Each structure stands twice: as C-alpha cells, then as structure tokens.
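The data below hold one chain only, encoded as structure tokens and taken in the form predicted alone.
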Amino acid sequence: MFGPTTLRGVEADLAHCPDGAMALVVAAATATGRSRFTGLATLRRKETDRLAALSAELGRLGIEVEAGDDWIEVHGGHPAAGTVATYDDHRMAMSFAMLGLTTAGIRIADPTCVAKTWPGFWQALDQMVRPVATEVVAIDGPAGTGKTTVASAVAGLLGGTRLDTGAFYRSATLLAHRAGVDPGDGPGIRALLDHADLGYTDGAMRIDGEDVSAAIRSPEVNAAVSAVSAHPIVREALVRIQRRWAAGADRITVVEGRDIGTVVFPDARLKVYLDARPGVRAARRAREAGTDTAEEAGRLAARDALDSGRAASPLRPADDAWHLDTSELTVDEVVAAIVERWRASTSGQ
C-alpha cells in the first residue's frame, strides 16, 4: 500500500471529461472533507448507471455519497476493506483499483471486465506497484531443498523479512477444499480469493484473520496445491498480492518459491535456484513428516512433474539464477553461501 494521501475535498464541473470523472469521485473518498462534482448526467446512460454504481459502492465501504440526476457528492474519509462489484463496466474496475493502492483489502469482484478496453491493465498496474527489485533476494527449487529454512534465516542474518510465496498457493487450495471446490475448478478458486483477505505476518499465514499456517500444511492441501498452483488466473492474482505485500516492506526481502526469479521478481538483485539429489530431498521430507522415504520420493516425483509441467509459470531457473546443489551442506553452510553473494552483489554500491 502506498501511504496516506493529502488530498483535499474540491468541487469541480466535470462535464468535459466525464469518463475521468469516475477516478476522481473514488479518490474523493480518501479526501479530507466534502467533494461535490456536477456535470455529470451522460454516466446514468454508460454500461451501467454510473452514478448509482459509485455511489453504492462506495457506500458499502463505509463512505457517505449523496448523488442526483447529474451530480454526486462525496464525504471523505476512511474506507473500509471490502469486494467492489462492477457491473460488468471496465471503468468501475479501473477506478476502484485505484483505491487498492492506498486502503488494504479492497478487491474487485470481476476484474476481467477491463479487457473491453484495456486487457492489460492489471499487469500495468502490477509494474506501478512492484517494489524496488534490487532489494529482493529470490530463491526457487523444487521441494525438499530447504528454502524455507533457509530463506528464513538469510533474511535474519541481512537484518530482512521473508516471504512464502508458496504459503499464499496453499491458501488458496484449503479455500477450495473447505468450500468444496474442485482444484480444478481456477475461476471457482479466483472466485474465493476475491472475497478472502490473505495476510502474512511474522512468518504466520492468515486467511481472514486465522491464523492457517499448519493448516495449509495437511495432507488434503499437498495433494491438491499442485493442481491449484496451475492455473493462470489463480497465479495471477496471487502474484499481485504477494508484490503487494512486498512492496510494503521497507528492508530486504527475501522471497522464496517456484516462480520468484522468473515470473514474481524478475529483475531480482539475487536470484539463488536451490536443488538437492531426488533422495536427499525425499528424506529430508520423510524426516520433517515423520513418513516412509520412499513414499516421500514417489510424491516430489510427482509433485516435481507437475510444477515443471505446468503451463503457467512452470518451475524452472531463472537465466541468470545461481545453482546451489544442497545435498552436501548443511543449513548454515547453503545460508553462509547466500549472504556470502548477496554481499558481494552489493559491494559495489
């Protein structure tokens, strides 16, 4: 999110540009004071009525509105987080977006609506939001290599914070597992991420408050995430989040997943592709579950075939990652060597 604004409410006669007038009757929410705008009757004759749609929208954020036949009036103040409806019109997804950028969970109920006029608009915004990249540290690799632990303490040793980007795709598979949506289904499962509120704090994953992070870890959100990880509209939506998040934070960040180096961070400072020998990391995994290995290696085998496999995103290095085979090393040794680059990366400046 970006910090708070230092607007004030203004009164103005828009009727010269009444398209641009929706983005700034929705700004006037966060406003100091009143805003009044006139001029304004061709939005009751647009996609939708306009007027009425701003103004109930914005009233279900908590925001006083007041319109007429080609007026409407806002009192600024605090919106509060909640799903904005479209009405099927490109320009009430647009506007509101907007709004994300400055009030934490405000999310847009059909936000492919934008493709009438602008089908690229969201990764546009996304490239407005992304943090500054030469402060990420990402690292990808299959299952089993460690990245959590590891992730976890490179960010403690470089005075950083740490993001599981992993955490989020998990999230999204117990959503659908507890509404009873199939993990095939990626508009059923967008469809509960519009209306979730997915928070990561202090290393603990939360859905709506909840603190989920060894529920994601079930045996009933293994076997799906996979699944659920594939499709494209879920990632998009998930990757938006997680720039979000770590466009907010104002150490390093050191982020890890599947898709950090290529997709999520591609302009990263360091980008690290962890991997270890197929039996290293099963028994690694057999260890941490307290399972047989060998149905261990039978499940990343698979899980190894499906991420890399996948058309969105797919698991792979980054051209220009660095390898680090862990299957000799110990934790601190793969940590020693990441701060080691890290280091030198930045000597320079």
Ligand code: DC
The other form holds:
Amino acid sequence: MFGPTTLRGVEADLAHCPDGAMALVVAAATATGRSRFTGLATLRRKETDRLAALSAELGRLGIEVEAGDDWIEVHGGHPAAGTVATYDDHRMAMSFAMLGLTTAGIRIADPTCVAKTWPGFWQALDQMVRPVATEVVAIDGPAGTGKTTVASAVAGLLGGTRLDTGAFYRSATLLAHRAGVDPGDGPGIRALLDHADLGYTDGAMRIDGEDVSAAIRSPEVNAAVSAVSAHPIVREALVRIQRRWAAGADRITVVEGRDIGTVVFPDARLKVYLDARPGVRAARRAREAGTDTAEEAGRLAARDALDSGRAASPLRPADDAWHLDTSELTVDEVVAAIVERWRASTSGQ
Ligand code: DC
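Any chance you could show the form predicted together with the ligand after that form predicted alone?
Entire complex below, previous chain first.
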C-alpha cells in the first residue's frame, strides 16, 4: 500500500466543509504540484490553531507549507518518515493517519486523542486495510513445531515474503528489559512501544533502526516474552503494526505466530496449524540450541501453558485451520504439503 499517490494539486475554497479540510491538506502533501485551500479562518480557533499545527507537522515531514489568516498552501512532494504531534486534536491524528497509508514510518504521537469523537477510529482503519491481506498464509502453532523454518521455505517457493510475529513480542520484551520496566507492567510496555519504531525487513528485526535480531533471542527475553505477550494493550499495538506490514507488502505474505489465523488475519486464504508431539518438539529445540532435551521439554511445557492459557488471543487453531502434525514429517515434506494446499486454494481464480 505504501507508495506515491496519483493526486494532483488543487485550489479550493473550503469555507463550507472546514471539518474535511485537514484531511485534504494532508493529502495534498503527497500530490504533484501546489495546492491552495482558502476559507479556513475558523480552523485557527478550534481545539488548536489547526493551520499552525498543520504547517508545523507537515514541515517536520519535509513538506513546504505557507499559511495566512484563512488559507494554507502546500507544495506536494514525498513526505519523510517522522512522528506527528497531535496538539490534543483528534482531527490532527485522523488526518495524519491517512498519510500513514501511503508513507512508511509515519507515527502519531498521541493516538488516544481520537477518543474525543471516535474511540473506534484505529480499529475502523485496520478493518479498511485488512482485505488487502487475504494473500496471506497464516502459520500458527506452539514453539518447536518448525514454524520459522517452514515459513521461510514456503515464502521462498511462493515468491513471497515472511513475517515472524514472535519477533515483535520479543522486541517489546527487549524494550522493557532495557528500560527496566517490569514484564507485568502492560501500560508501561505499551508506552515504550508507542515511542519506538519497530521494523521487520528481510528477516531482520529492527528497533529504531538497530538490528536486534540476535538480542531478542537472549535468555532474558526468552524468560519474559510470554508474560509480555499476555497484555492486551501490548498485543493491540503489535497486531496493528503486523497488519500494516502485510498490507504494505506487494507479495504473498507468510505470517507465523500464535494468533495469526484467529486474530491478526482471520481472512487469510490459507490457515495452517502446525503441531508435533511434545517430546519431538523438545528434541528439535535441544538439537538447535545444543541443550538438554529434558530441560527443553520443561521450558516448552511452561511456555505452552502460558501461551494457550492467557485470556488475550490465546494460542489455538482457527476453526477453519488446516492441522498438520509434523512429528513424523521432514521439513521438506511439511513445506511441500503447505505449498500444494496454497496452490489448490488459488487454482481456478
Ligand atoms: O515464535 P516465538 O517463540 O519467537 O514467540 C515468542 C513469544 O511470543 C511466544 O512465547 C508467544 C508470543 N507470541 C504471541 O503471543 N503471538 C504471536 N503472534 C507470536 C508470538
């Protein structure tokens, strides 16, 4: 979804629709050429001086703007990534959210200010972008079922891309660990997430540009990630990023996690639930990590209990998921079975 728009600059008197003006002004930032909007004297006397706020925030994103008593002029271009201040004004948040659909890296400093007029705004926006994500293979299942290996191979064979959602929960845990925030403090962790930029590219997880792919696999993160991922307030923020990520992808997306088929992409074309006998999973983990099978069995059982037993988005198969027990299968066999299933689901379209 990210990319240039085909809009062209316009001149318009908006005296009769001041409430729609801000969204138009923001859209004009992505248009080709100059736009001039007039009739906007009332915007200077709303929740904030909206002409000043628009000028400051578009300016922060590198867009040239001029404003007078009742007019604003925008020189369209390519807005840069950045964090937009909202001035406690719901329309600032909503207008710049539109920019987030075409420009990567737009962050709204205080998303909760939409509650004044439309508390469900962000959910509604997510619903709008979600249909794009039907070209998704959702792979869920407990730890040690080979999800990551399988998802990578399936993505490769389908010419798609892979999203590891566990990496996002691990990143939230790393942020908490570094900031000394307790894994049980959901609001504290959410505040850290609201000020961080999480990105996932080519299998690498980044926080504010730093590659944390190795750091998120540390024993400290392993120990706390289930507690961190149990907070609905944390999940809400991460699910939103995951949906945007897939909506922005221009290829089939293979998404692995625990709640992909049930919550993140309930409309995914193919939902796979991978499982394997506990002993097999523990032995695989032990082989990978060079650890003891019995110890791994204990750790896996504890994590399974937490991931399946939590109230928010517990690990469970979606009603229409295809179950695949990998205990007796090789990786190649699992991958081939999923690819065949995907091709069958798309044949005749
Ligand atoms: O897949 P993983 O082991 O890297 O996941 C780490 C933790 O994150 C796991 O204990 C459960 C949680 N998780 C989640 O709750 N929802 C997801 N979609 C993915 C992972």
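Positions refer to the first chain, counted from 1. If you're wondering where the values come from, they're calculated on a predicted model, not measured in any experiment. Only the largest set of C-alpha atoms that superpose within 1.5 Å between the two forms is called the rigid core.
Trainee: Using the rigid core as the reference frame, would you say F96 shifts its C-alpha by 2 Å or more between the two forms?
Mentor: Comparing the forms between the two forms, which are aligned on their rigid core, F96 does shift its C-alpha by 2 Å or more.
Trainee: Aligned on the rigid core, do the two forms place the Cα of T112 2 Å or more apart, comparing between the two forms?
Mentor: Comparing forms between the two forms, the T112 CA shifts at least 2 Å.
Trainee: Quick one: once the rigid core is lined up, does D19 have its C-alpha move by 2 Å or more between the two forms?
Mentor: Indeed, D19 is displaced by 2 Å or more.
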